[in-house]
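Consider the single chain below, provided in C-alpha cells and representing the form predicted on its own.
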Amino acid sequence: MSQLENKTFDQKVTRRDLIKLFGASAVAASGIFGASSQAFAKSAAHVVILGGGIGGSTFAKYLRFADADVKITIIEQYPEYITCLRSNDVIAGMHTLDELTFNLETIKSKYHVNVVIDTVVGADFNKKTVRTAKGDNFSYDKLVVSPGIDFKFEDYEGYDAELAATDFPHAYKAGPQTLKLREQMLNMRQGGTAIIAPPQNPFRCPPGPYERASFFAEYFKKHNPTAKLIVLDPKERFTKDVPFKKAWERLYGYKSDNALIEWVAGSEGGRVVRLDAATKTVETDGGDFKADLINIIPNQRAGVLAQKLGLTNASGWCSIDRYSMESELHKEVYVLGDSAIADAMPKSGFSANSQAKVCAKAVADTLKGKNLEDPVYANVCYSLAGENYGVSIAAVYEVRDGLIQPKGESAGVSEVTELTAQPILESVYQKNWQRQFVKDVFS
C-alpha cells in the first residue's frame, strides 16, 4: 500500500471550520457533520473509489471528515478532470477548458488519499478486490463507483462514436469535442442552419441542451443574424422550459416570423432516428432536416465501468438503496452520480456532490456499526439563456415511499416576471455558484 494510506488525518475539523470552507448552506444541506468527537472514531477499513470526478472526489473528502483513520484510495483513469459544468460557456467563448480542468493533488495531499492513475479492468465482489490495467490488485472493505455516463449511438442509424469524434461532435463530455463544436459554430456560413438534437430522458444535465441552444442563438444574433437554430426534441417538455422559452421570446424572437430559434417537440416529429453524414441531413419522425451544423446529443446509460462490473439493471442504469447509495445488486458497493437511479433527482454535478456526502456518512456509520440516518439530498442548477440571463432550479429531497422525492414545497424553478434585474442577478449567481461548487469538490 502507498505510504499515503498510512498517514493520519490529524486536523481537528469542527462545524465552524466546515461553514468557513463551504458555507452554512452546504453543511446544512448535507445533514452530516456534527462537532461530536465520536464522529472520528478509529477505523482500519480500506475504502476504494473508482472515478475521481465530482462524485468520487467529494466522497473521498467528506469520508475523511467523517473518519480520520480510514484508508482511502481513488483509482482514476485520467490525471486531469474537465467538468461538464459550464462547458457550454466554452462553446460561447466565455471560458476556456483550462478554467474547467482540475486534478486530484489537493484531495491527495490535504486529505491523505492514495491516488492511483490507472484503468480498472475488473473486480471480484466476493473477494472484494479490484484489478487495474497495470496489473495491480486493490483489496477493499467498501467500494464506491462513480462512473459517469455512456452514449447509446445505436439509437441513431448512421451515427457512431467515430463521427462524434470528427465531424459531428456531441460535446456532452467536456474536452476536444467542446472545442470542435465551438469551431463549427464560429465557421458556419451566413444564413445557415444549425440543429441541436437533445436526448430522451433520463440524461446528464437536463437543461444542458437548451442552454447550448441559447448560446447558439445569442451568437447568431450578434454575428450571423440570418442564421437559424432548430432544436429537434423527442420530448414534450424539458427542464426549466417555461423560463427558457420566455427568455427565447425576449432575446431571440422565439415563435415570431424572424425567430433565431425553433423548438420541435416529439409529438411534432422532433425525434431524430437517422443521420446521413454525407448530405448533412437528419431524419426524424416528422421528416428530413438538412443543416450546416448538426449536434446530436445521444441517448444515455450508465458509464462503461458500471456496465463492465455488472452494476446495471435492465434499464441500463444502476439501482441503489436510497438511504445509502449502496448497489441493490452487489453489497458493499456504492454507486454515485449520473449512473445511479435516483428517482426525482436529476443527473447533475450538484446531485452527485450531494449523493457523495450522504454516501460518505452512510459508509462511515456502517464501518462503525452505527445505524443509518434518514438522508437529505439537494440539487441546485443554474443555467444561462444568454450571457447575462440566468434561470435556475432547486430542490431538497427526502426518501419517501421508497423513492427519492422533493421534500415539501422545496422544489422550484425561476419565476417568470417582468423584473428586468431578475435574470441578470441569476446569471451572476450562476457564475459565483460554480466557483464555490468546484472548491467544495476539489479543494
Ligand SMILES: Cc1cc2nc3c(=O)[nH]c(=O)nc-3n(C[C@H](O)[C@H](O)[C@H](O)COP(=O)(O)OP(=O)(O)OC[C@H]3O[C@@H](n4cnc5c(N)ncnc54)[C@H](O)[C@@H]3O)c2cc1C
The other form holds:
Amino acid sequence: MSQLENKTFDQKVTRRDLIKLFGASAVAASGIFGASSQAFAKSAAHVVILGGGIGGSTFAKYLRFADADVKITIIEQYPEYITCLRSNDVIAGMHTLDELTFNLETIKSKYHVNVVIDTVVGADFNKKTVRTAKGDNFSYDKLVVSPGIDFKFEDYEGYDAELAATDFPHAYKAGPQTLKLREQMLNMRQGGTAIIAPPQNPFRCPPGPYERASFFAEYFKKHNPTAKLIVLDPKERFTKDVPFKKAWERLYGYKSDNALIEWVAGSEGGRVVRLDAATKTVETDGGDFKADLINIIPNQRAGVLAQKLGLTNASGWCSIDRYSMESELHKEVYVLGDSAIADAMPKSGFSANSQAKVCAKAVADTLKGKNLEDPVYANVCYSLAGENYGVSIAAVYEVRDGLIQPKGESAGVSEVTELTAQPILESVYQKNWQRQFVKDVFS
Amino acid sequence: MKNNLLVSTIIGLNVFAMSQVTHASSTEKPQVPAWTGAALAETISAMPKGDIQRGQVVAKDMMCIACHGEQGKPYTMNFPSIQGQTQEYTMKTMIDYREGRRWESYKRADVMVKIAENMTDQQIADVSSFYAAQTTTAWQKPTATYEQAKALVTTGDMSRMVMACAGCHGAEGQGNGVTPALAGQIPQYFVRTMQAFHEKDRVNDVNGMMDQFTKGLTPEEIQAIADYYASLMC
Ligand SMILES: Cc1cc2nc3c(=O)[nH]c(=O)nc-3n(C[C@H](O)[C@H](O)[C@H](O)COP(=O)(O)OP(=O)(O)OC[C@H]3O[C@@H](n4cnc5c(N)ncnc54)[C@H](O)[C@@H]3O)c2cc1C
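Rather than the form predicted on its own that you just supplied, could I have the structure of the form predicted together with this ligand?
Full assembly next; the chain just shown is listed first.
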C-alpha cells in the first residue's frame, strides 16, 4: 500500500495533511470532500470503488453496514452527481436540476468513506492498483467499478458527441443537455414536428425514452396542440408498451386522426441510421424524416472506463458472476449497474442499487472468508405517461440456470384497468419512491 | 403476471410508509385561507346531494377501497376508518385535500391530495354518502384504560382547558355534521392526528379548535382516548 493511503487512513487527517497529500488545488477544488477522519487498522482490507453514481455510492454505504473495519475509497470524477432519475421531469418543468443534484459528503462523513474527486485513467490488475488523471495511485484488495454507460455514436452517420453537446442533445446523462432539450421543446414553432429516436436494446432506463415522449406530448397538448411527436424506434416492442400506449390513447389521441404522438416500429422503418444536422433530417430504413427538433438517444455500451480497463466482452458490456457481480474476466474486480450484464434485470438505478447491495455482502463475506449466499435482486421502474399518470414494472430476481431471472410470479407490469385512480396512484408512488430512493443511495 | 398492480402497489406503499422524513417537495403546500365556521357551513351546504349507489361505484373507481376497505373499514391499521363517517365530514376532508388545506408534512397526504384533485363535487358527495350509509363497527376490544378515557371524553378536565370530546363528537362518538365520528377509528390514526394538530401540521379545523381544546392531554391520555373510541360502535 502506498504511503499516501497509509497516511490517509491511519491518522486523523488535517487540512494541512490533505494539502500535503493532494496538493492545495485539489483540496480547494474538492472542498468538503477528501479523506475520512476515521482511523483504520493498517491490516484492514482496502476496497476501491470507481464511480460514485448510483451503484458506487450505494455499494460504499452498504459495504460499511456489512463491515465496520474495511477501508473504503470512492474515486469519482465529478464533485456533484445529477441523477438521471426524474431528469425527464426537468424537461417537462416538474423538477429543477438542483433538486436532482447530490454529492458524496454524507457517504464520506457518515460511513467513513475516503472520497477522491479525480478521473480514473487506468489500472494494473496484477499489481492491484488504479491510476488517476492527477497522477495518484491507489492500491486495492477489491476493486468495484460502476461507471455507467457510453454512447455508440458510430451507429448514426452524421451524429457525434459534439453535436450532442450542442444542437442535438441526447439528454441521456442528466445535465446541460437536459436543459437544452427542454429549451428546444419550449421554443419549437407552433405546429412543428419533434422526433425522439430510442436506442436498440440493451440500454439504460428502458422506459426513459417513452416517458420522455409522453412528456413532450403532454406539453404539446397544453401549449402547442398542432405539433406532433414522432417516435422512431428500431424495436418492435418496448417495456411497458401496453400501458404506455393505452395512456397515449387516453391522453394524447394516439392512433387517432389528430394524434399528438406517433410511434414507428423498426419493421415500419423506425430505425434511424443517419442524421443530417444541416437540414434537420434523419434517415431511417423507411425513408427521411424532417423535423424541428431531433432527440436521438444513441445505442449504448458499458462506460468508457469499463472498456478501458478491459472489463467488457464482445457485446460491449461486462460479464459478471451472478452470485457476486465479480467480473468474469478479472478476479477481485466487480462491476455494477448499467455496465454489467445482468440478464433479465433492466439497466436502472434501482437495479444498480440492488446489485450494489448484493455485491457489498459478497465482498464483505469474501473478505471474511465466508461462503457466498444465494442473492436476491429486485427492480421497480416507475414511469410517468403524464404528470398524473404512472405506469410501473416490477420483479424480484434470483439466479436460476446460471442467469438472473424473475423469481416465481413476482414479475409484472401495470395492468390496464378502467379504474380512474390507478394511474393517479401510480404517479404518487413514483414520486414517493424517488424521494426515498435517493436517500437510500446518498444519505 | 397476476396481481401486478398489487405488487407495485405494495412496493409503492412500503416506500411511502418509510418516507417519514420531511423533504422539500417539488409541489409546495398551497396557501389556503383557514376555515371560518361560516365559510365551512356555506361550502358544505353548496355541495350537491349524494347518491349512495353511485357512491359505491366511485369508491371502486377511485380505489378508495384499496386502503379504506370495501365498506370503509381498512384492512390494516395504517389508514383511517371511514365506515359510517358523517357525509359532511368526508366531503369536508376531500375538499380540504383538493384545495391543499390538508397537506400533512408526514407525507401521508400525497395520495389523498392527488385523488381529490381528480374528483368532482358530485363524486365527492356520492362517495361520502356511500360511506355515511355504512354501519360503524368497533376496531378493537375495550382496553384497561376504558373507564379513565370515558371520564375524560364525557366530562373533560376544565382545570387544564381540556374540553369533553363528546360535546362535539357525540355521546357515542357518532359525530355530528362536519364534526367527525370517532367510533371505531383506528387508534394509530387517532394518535397521529392528535399529534398533527398539536404540532400544527394539521390546521384544517375551524379556529384551530382541536389544538386548543386538547393541548392539555398527555400522550398516555391520548392513547387511552384512542383505544376507547376504537372500541365503540354505532
Ligand atoms: C432519462 C433517464 C431517466 C431515468 N429514470 C430512472 C428511474 O426512474 N429509475 C431508475 O431506477 N433508473 C432510472 N434511470 C437509470 C439510472 O440513471 C441508471 O441506471 C443508473 O444511474 C446506473 O447507475 P451506475 O452506477 O451504473 O451509473 P451512474 O449512476 O451513471 O454512475 C456512474 C458514475 O461513474 C462516474 N465515472 C465514470 N467514469 C469515471 C472515471 N473514469 N473516473 C471517475 N469516475 C467515473 C460518473 O461520473 C458517474 O458518477 C434513468 C436514466 C435516464 C437517462
